[in-house]
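One chain comes next, on its own, written out as structure tokens in the form predicted on its own.
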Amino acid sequence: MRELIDILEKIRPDVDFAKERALIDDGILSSFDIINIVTDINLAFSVGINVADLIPENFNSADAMMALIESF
């Protein structure tokens, strides 16, 4: 989880990813942020997040993103 938080904080250092639970629903992350996050996650964790995975439920929190990563 620490590696994921590091990736997220590199992209958006102004967000407390450990606490936020509605990153998409509250408009905290932009579509550009998501593109950067997906690219970095795919590289760091050797996974293949694709278009079908790009739903708010998978990106509303760091926990949700970690669950997505672990599903591969």
Second form
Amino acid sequence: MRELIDILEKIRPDVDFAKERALIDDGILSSFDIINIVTDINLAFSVGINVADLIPENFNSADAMMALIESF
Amino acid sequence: MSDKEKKTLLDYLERTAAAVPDKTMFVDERESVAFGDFAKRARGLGRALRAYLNRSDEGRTGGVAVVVDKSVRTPLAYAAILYTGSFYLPVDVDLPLARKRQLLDIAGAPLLLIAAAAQDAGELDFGGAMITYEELENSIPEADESDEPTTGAGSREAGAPALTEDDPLCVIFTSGSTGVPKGVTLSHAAAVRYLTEFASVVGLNADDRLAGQSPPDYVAALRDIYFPFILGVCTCFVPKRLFSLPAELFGYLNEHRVTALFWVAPILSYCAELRVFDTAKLTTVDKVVFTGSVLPSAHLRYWQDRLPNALFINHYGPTEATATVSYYRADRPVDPDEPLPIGIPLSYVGVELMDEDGRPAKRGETAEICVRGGGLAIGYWRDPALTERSFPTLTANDGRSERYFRTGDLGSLLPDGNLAFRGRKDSQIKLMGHRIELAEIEAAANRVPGVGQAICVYEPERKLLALFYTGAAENRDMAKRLREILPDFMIPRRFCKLDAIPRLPGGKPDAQRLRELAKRA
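Since we've got the form predicted on its own here, give me the form predicted in complex with its partner chain too.
So here's everything in the complex, that chain up top.
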């Protein structure tokens, strides 16, 4: 989880990823952020997040992203 | 009215609206509008707007600033402004407040129309008169005979100055290398020329349906908004959020029976990298035009293999040339290892490759792409010095002297006559189709309290902006403060605080070293 938070904070140091629960629904993350996050997660965790995974529910919180990573 | 006659975009609107009044013209998430109704509403709004414009010439020469989003109201607002005899200076409602203020300040227009739901409208500090779309709608005068469509050069409201094709259409703001944005003034004539010829290159016809991807204040929006005026096609404004959710995006395109995409290349890349076609299909698209930056051939091939019957066109053209310069029709499957050319110029455009001194380069040499002919902008808004520098009179190989635009892009002529793109002369970059001057990001970062010096580096491999800085500021403040000033696409996605900026022996920042640091950031 720490590794994921590090990745996220590099991209958006102004966001409190431990706390936020509606990153997509509240428009905190933009499409630019999502693209960067997907690229970095795929690299760091050697997973293959693909188009079917790109739904708001998977990116609304760091927990949700972690669950997505662990599903691989 | 014959096609040879000189015309403005409103003449086209009137003609198309009379021919197909009941056909759908624009669609957004909330509403759709037919051609006849669109023209009627635009004329009414234009009449109402004239009451707010200065009776003096200022309303006409100063233009109307307009805050817009991706909705049906945007073309309505643009057309209404044109009906007053004036032109528009658009600002995207989604930009940060400080950015909107900055652009409105550069615009310096006497009137501001708020055509999108702007939460911060009260804080815009606009110096001139301000009116909202709702107020305008509520003040449309009773219909009179001028509500009826008219044709020909007199197709303006009674009392409004007659527009001519050489009049400005709009001022498009773009990133500036001096650290502040600049406006590019475009004419009706250049827009009409571009859209009519490019439509025939692509083979667009009245049955086509477009999926508007561009932000509403970009030059690319000319296609989404005025192809309907000219050809009678329909444009669906695709909600912005769908572009990071490609499966939903494909669903939208199928549902709206979209046939033609005029999109920035990185979106096609993004879809290819995510292998969208593994889980989704496109059932109606048969024309794909991509612009804004280089599309890797492997990504084009991915699309070609999945849409074998579609036409694919690589299109090149900066704002200062009204989006016009050249196109490359990829009519056979491309070799994934061969870079895509930017092709051949449109018929009314000339391209010369010139060296630093404005002398034509030798055949095959890489030099600056300079453009002449009917696509050129009128100039930079309220900046005659910059206009003179960027639009010089140069002499081509055949001895003819003409006005050119120096694009700052490098190119070379391939043996087969196609033009190839070879990068930039300066530090301008393209990120997801957005044109960005790194100097503008640095200027904003240097204004953040506690920053000693800031240098922005683009890491092309991962398409990442990295900001290096010295001083007491922290990453969190930097990101927060920059978000208040710059659009989202200009915010670096890496912040790196350094004890000192690495320098060359002469004292200049060591760009090479910074690029290496950016690779590992």
